[in-house]
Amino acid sequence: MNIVVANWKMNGDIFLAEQFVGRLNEIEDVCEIIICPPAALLWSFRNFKYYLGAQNCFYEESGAFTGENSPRLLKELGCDYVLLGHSERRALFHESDEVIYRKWNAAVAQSLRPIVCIGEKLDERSNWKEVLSRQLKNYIDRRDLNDTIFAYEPVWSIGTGLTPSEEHLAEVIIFLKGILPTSSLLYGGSVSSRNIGGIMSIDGVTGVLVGGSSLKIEEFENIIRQMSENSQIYIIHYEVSH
């Protein structure tokens, strides 16, 4: 069954949360929907019939870490998933691969299913294999990755309207599948209802991260309708500017 995950980033409010809960709760169980709102809005999804995810977590269960989110408390709030290593966390908050891996361990320990984001920047396009190998080095020898999702999100594609060619994306997925044979692989970056068909036709792509077009509920529902025709995993990734 398809899975749809919405990353709201630091956007949305109680009204938007209530709108989405009401509209999406009316959708028949054609796919599993995961919403990742800001932490302050997690409680607003307490009546959501699908799945709840966090946008980030810390690598300790508790302690003197002002402003961080405990993976244990996220689980108690009803979260089943957590996004880790998003490009914004790497760039704006200087999270290293080692820090992300520590968060992965903490999430797994609390039975949160991690969604680990990976991807190269514009000036790294020619060395994408090296970049992805470095970002994945801590996971290569793990034997417990069945519940971990990896999302390939080239940084140069986020919000730009640019996407890799289907040939290049197919090459990337083959490369990743060789490293992560048991994990679900997602693609993200400027995805919409107009190009989702081509992306999902690529063998090995088990999901997508959809860009800013998913902020509109009608577009969101249109994507869900298209996804219901495929047994894949999808992530809806909000990119909103104010």
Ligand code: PGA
Contents of the next structure:
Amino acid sequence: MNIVVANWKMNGDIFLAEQFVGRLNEIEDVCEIIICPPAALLWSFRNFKYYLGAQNCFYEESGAFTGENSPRLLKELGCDYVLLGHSERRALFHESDEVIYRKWNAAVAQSLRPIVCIGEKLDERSNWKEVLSRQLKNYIDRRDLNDTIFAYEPVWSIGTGLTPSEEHLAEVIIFLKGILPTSSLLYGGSVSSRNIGGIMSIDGVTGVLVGGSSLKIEEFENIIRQMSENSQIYIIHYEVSH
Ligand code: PGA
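For comparison with the form predicted alone, please write out the form predicted in complex with this ligand.
Full assembly next; the chain just shown is listed first.
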């Protein structure tokens, strides 16, 4: 099933959470919807029929780590997923690839499925392969990545309205598939109801990570609707060719 992840970042409130739960619970099971609200709003999603994700976790189980949340507690709060290594965490909170990998290990130990974000900055565009290889170096030889999702999010496309060309995205996905053959691959960065069709038409893209457009219920429902149309097209092709 295709995957739509909503990254609310530090936005939303209890009212919006309840509105989303009410509206999205009415939607048929057509794709995997994962909402990642701020940690303080996770409880407001307790009756959500789809999946919940945290935006971050710490790598220790408990202790003197003021302000942090452990994978075990996030799991208790109903999370099945956790975003790791978002570019805002890397830039604003100085998270290194090593720290992100420690968090990955801690999340996996609690059966929290990691969604690891990777992507090059504007001034790194010409050597994107090198940047992605560096960000992925800890995962490359692992055989246990079936439950890890990777989201390709070029930093220059986040919140800017800019997206990579379909040709470039296709090239990145082929590159990632080569080193992460068993993981689901998402695209993230300025995803909207206007560009979702083109993004999902690229071979190997199994879903999207949506920031700004995931905070407006009509827009988000529109994205989900188009994702389901996309998966129906996929099923028809599948039946015809087999
Ligand atoms: P955006 O954010 O959709 O607002 O560009 C994506 C993200 O940061 O995950």
